[in-house]
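Only one chain is shown below, in structure tokens, and it's the form predicted on its own.
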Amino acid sequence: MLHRMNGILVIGPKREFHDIVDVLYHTGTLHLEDVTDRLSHETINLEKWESGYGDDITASLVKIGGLIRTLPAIKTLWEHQRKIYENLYWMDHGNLVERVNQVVHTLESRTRDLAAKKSDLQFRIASLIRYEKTIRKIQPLEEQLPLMKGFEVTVLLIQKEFEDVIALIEDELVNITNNQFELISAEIDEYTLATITVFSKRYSDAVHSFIFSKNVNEVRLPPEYVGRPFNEVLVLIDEQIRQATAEMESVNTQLASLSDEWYPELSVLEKVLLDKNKEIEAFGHFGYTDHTCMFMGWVPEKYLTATREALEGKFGDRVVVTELSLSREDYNQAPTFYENSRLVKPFEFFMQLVRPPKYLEVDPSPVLAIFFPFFFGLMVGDIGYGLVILGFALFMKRRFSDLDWLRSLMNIMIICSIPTIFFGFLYGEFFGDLGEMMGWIHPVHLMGITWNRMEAMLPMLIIAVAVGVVHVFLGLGLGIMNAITMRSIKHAAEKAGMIFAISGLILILGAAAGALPPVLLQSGFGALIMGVPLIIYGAGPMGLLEIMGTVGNILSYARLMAIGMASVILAVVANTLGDALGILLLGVVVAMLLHTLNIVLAMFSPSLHSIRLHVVECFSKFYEGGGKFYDPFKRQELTH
């Protein structure tokens, strides 16, 4: 159900203006609204209210986070971050941004050149380890370069998608260097060849210019390096690989150090600074005179008594919360609150891929939790598709506990793998015909017919229509109450004369076919005209087209048979198929790939379908949407 909500005015001293709004941050209970919008000057000449601490608070914010960044991330104990929080969050704007300055002065030399420090060791290393990688790559072709004075030797680094290239290169050196030079080329991986050049120093420059202009990686090695035996240069390379890693644990030493001392006051501090920016941001909403201030908005009927206590406790009799009389088109304006249980709070999930409903509006989201598993029960229904899916769900739900929408989306499939079993329990279903075959279920007879699908086609569409008709008429009463919310008369009156009309063909229809008493064929035309004069009152002479629209929505429904009837067929086709092939495993192999198959596209067809009835044919009888979700002016909670 949507909550009820109030709206409130706070008037308060100007000159307590911050500490107000520090109050009202900290409760979490305001919906902000624009009071000098909400207010005429006609009645009160309010100016908004602009803060002049937005650029100290974003250079604070820009200060901390190059500290944080530079320190390694330590786990602190909820409970003393909490302290900290609630020590810096109540200082006034100079003491804060004094804080800020002081820490900033302490570490920010000793962080930025430790920091600098770590950059060029973690660069050098890499190089280092990648001249060794490209030594011992090249080494067996040592003994296959000149070794004579004035030689120079080069490493070129060459994708092998490129490796054209190579012939395009030695072409031109025979050009630059009179055909004196060496090329050897040698597989570095599977994607990378290293082309070595031997040549003349006289040519140096003219070479390495046509190099660059190619845009081909070059490795050149140190100077101290040149003229070496391989073997050398990586004993010497693996030395000062040594000496580097021994100075970057020095360098994270000194950091985690530094991290132990002051990581938990920096990470508060950004908290605290993000949480005074977003004050900052809603300051637009305030407004003052030469003597008050002003805040407006919505909160909820149950921490409507906790908003008073909070800026009482603070303030005394200093800050007034007035509680406003409003007019319904104002109620039409207040946010959208959910106050649900535990079963029906997940499918709130679905109504955030839609337009939240108006204040005043019926909420959808029970009508969801009731029959979204209703619908998927009635079209998967096996007990054995059931277990699996309740298995799945719990395991998703653990494996992934901190990702919300998954959260809540698990917690629909446990709630629909209950139907399903129930339904699979009826149909006698067990992955299919594989229970009945095996003597451990049965379908259940009931009303003198077998609730076997494969045998019950006709009476399971009957069935599917009689829930559209249900499903439907529930969204045109629900749409009743809505218009009498809205006082709309016209509107009411449409879906009582549509439920007249739909009413009155099912019972004309089926006295005609005989499958109801003939005594009702008067009664369907009695309704039929009761509904059609409604009908032209609430929406005019082409309302009455409409009839033929909701006759459709409602034989949208055979396709809860239709798709339920497709996953038992293709179960028993798994079963078949695994029978007849012969040999056991691969039979027992084939089955349950197609079950999983099945099991996949019962998890999302069916649940596809449920919200296209729900969304298409019956909210549309009564859900307008338009509103806005409730979202309070409050800090981000400190996690444990």
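Positions refer to the first chain, counted from 1. Here the structure is a predicted model, which is why all the values come from computation and not from measurement. Note that the rigid core is defined as the largest set of C-alphas that superpose within 1.5 Å between two forms. What changes on going to the form predicted together with its partner chain:
In the core-superposed comparison between these two forms, residue 100 has its Cα shifted by at least 2 Å.
With the core superposed, residue 63 shows a C-alpha displacement of at least 2 Å between these two forms.
Core-superposed comparison between these two forms: the CA of residue 212 exceeds or equals a 2 Å shift.
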The other form holds:
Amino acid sequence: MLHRMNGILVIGPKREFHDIVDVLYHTGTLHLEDVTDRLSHETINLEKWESGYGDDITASLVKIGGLIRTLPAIKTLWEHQRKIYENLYWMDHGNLVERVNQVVHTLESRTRDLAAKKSDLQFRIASLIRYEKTIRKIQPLEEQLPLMKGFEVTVLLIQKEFEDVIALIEDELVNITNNQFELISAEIDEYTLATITVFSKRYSDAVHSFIFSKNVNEVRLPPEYVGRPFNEVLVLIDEQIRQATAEMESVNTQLASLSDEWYPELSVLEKVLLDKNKEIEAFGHFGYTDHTCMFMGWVPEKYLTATREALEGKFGDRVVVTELSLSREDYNQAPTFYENSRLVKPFEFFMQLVRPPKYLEVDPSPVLAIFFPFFFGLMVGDIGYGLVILGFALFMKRRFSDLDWLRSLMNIMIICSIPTIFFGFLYGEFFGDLGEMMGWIHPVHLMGITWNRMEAMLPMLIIAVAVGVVHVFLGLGLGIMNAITMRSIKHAAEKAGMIFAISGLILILGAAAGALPPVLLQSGFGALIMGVPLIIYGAGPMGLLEIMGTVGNILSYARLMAIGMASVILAVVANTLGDALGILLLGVVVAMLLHTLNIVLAMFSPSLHSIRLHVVECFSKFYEGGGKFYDPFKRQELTH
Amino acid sequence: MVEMGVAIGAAIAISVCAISTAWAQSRIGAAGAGTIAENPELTGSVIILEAIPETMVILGFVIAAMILIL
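Having seen the form predicted on its own, please provide the structure of the form predicted together with its partner chain.
To see the whole picture, the full complex is given below, headed by that same chain.
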């Protein structure tokens, strides 16, 4: 359900503006609206409040952000962070900016130098490693080099994704050198190839000019390596890598020591500045006249008294809180604030897949909370699978208790496991037909049907489609409620007409097929005749095409049977295969693997199809969405 | 002969629908992957869109089952 929202206008003396903002910010209940937009200029000449602090805060954020990105992150005790936060947050603007400047002044040049040095060293080490790998590749040629007087050896580095260019180079070298060259390619690392070319010095200029024109990296060894034997060069490179690594360690140690000293304050400073920035952004929503300041917004009804008391407690009758008498159109702009029971709350997670409902719309999350587990249970329907899903969800919820989204998802799985076990009992399924084979459980015989899914395909199909009729009709019914709330007679007529038309079609088909008494044939035609004009009135003649769309929506619920059938067949295959293997241990392992696969599929596929049935088949009949979530003007909680 | 015809009919009903669904899902999947790469917030919508063509194969399965049972 959506919580009732109240539109309020807060008026106070202009000289106490900052204090009023502080109280509203700390009460943290007001979802701000732009008061200068909402009150017409004919009523009152309101000016937008401009905060002069924005530029300072943005500049400080950039500086602090730069320092944080340079220093290695360290974990800080939450209590310590909280203490620094409270200290910094309550500084006035001037002191806060001064503190930022002090920190920046102390750290900026040191961290900049260290970061530049670190970057140089990283580049140097990478180059040395590359030289080393290249030299190791061409080392076998060393003995031949004296014989190759008058020849030049060039090493080219080519990224693997452009290795086609090697063939191009080879073709061109044939032309340039009259085929007097050698070309060998070897892998240096997973991304780079080294291509070594040996050619007559006569063609040197032409070859280098061609290589340059193709934008290929040519390895030019540093002067200190030139003319030395490769073994000596390798020793030199090793020594230089060792030196550079030692220097890098020293730089890292210095950065770590700076981080130990400053990182907690820097990270908290960034949070405080972000918070202040958010507060300043909100200033654009406030308005003022010569002597008063005004604030407008939405407060959930349950917080209204607290908001009023906070303002009255601080300012007495100098600040007035007025509840606004708003039109239906105004209420349609109110933010959405869910207030659902503990059982429905986890299903708000799925509502993130669609746009939030508008304030005056029916909140679909209770529909999801009722039908999602029902559909899931109807599809999976296995006592064993239900128990495994329950255990898995409990474990995951406990193991990853800090991940909100996972907790919501696991709560949904816990709720879904209950109908799964119930339907498993009805179908007589415990890990497929294992329970029945062992004589532990049998399908229930109810309403003249033995609820064995493998055999009762047709009854299951009829039940699935019947569930579809109920679900789609519920959607249409909610659509009528929404239309009445929005005073849209045409929409209400269209939805009602659709209910009549579909009911008529069901009666006609049922009676014609002999499944219903023949007398209902006339009632069916009556309902269809009543429905058609209503649809034409509500949606025009083209609206009649929607009847086929709705029939398609209802038939789509056949998936409740089809997916369930696929699940049970895979479970039976697991048991049959396990049994057929003849070796007990091997059979158990194979069956367990297949059941595990089936359970993973059972958690994923029925969830997806259940959501789809809601979003596409049911919600399309009533749900428009496009609302905005309640986002009160308040300080962000410092997270652990 | 009739039995064979029934079996072939059921096979055609499910296989044509399955191929059609696979083709539609491959197109949606490719477009969806691109969409998610550009805007990860649309992941939920893309997953739902990906599931939409499955109606075809499910109805094909139902028709095949009805051909075999009825």
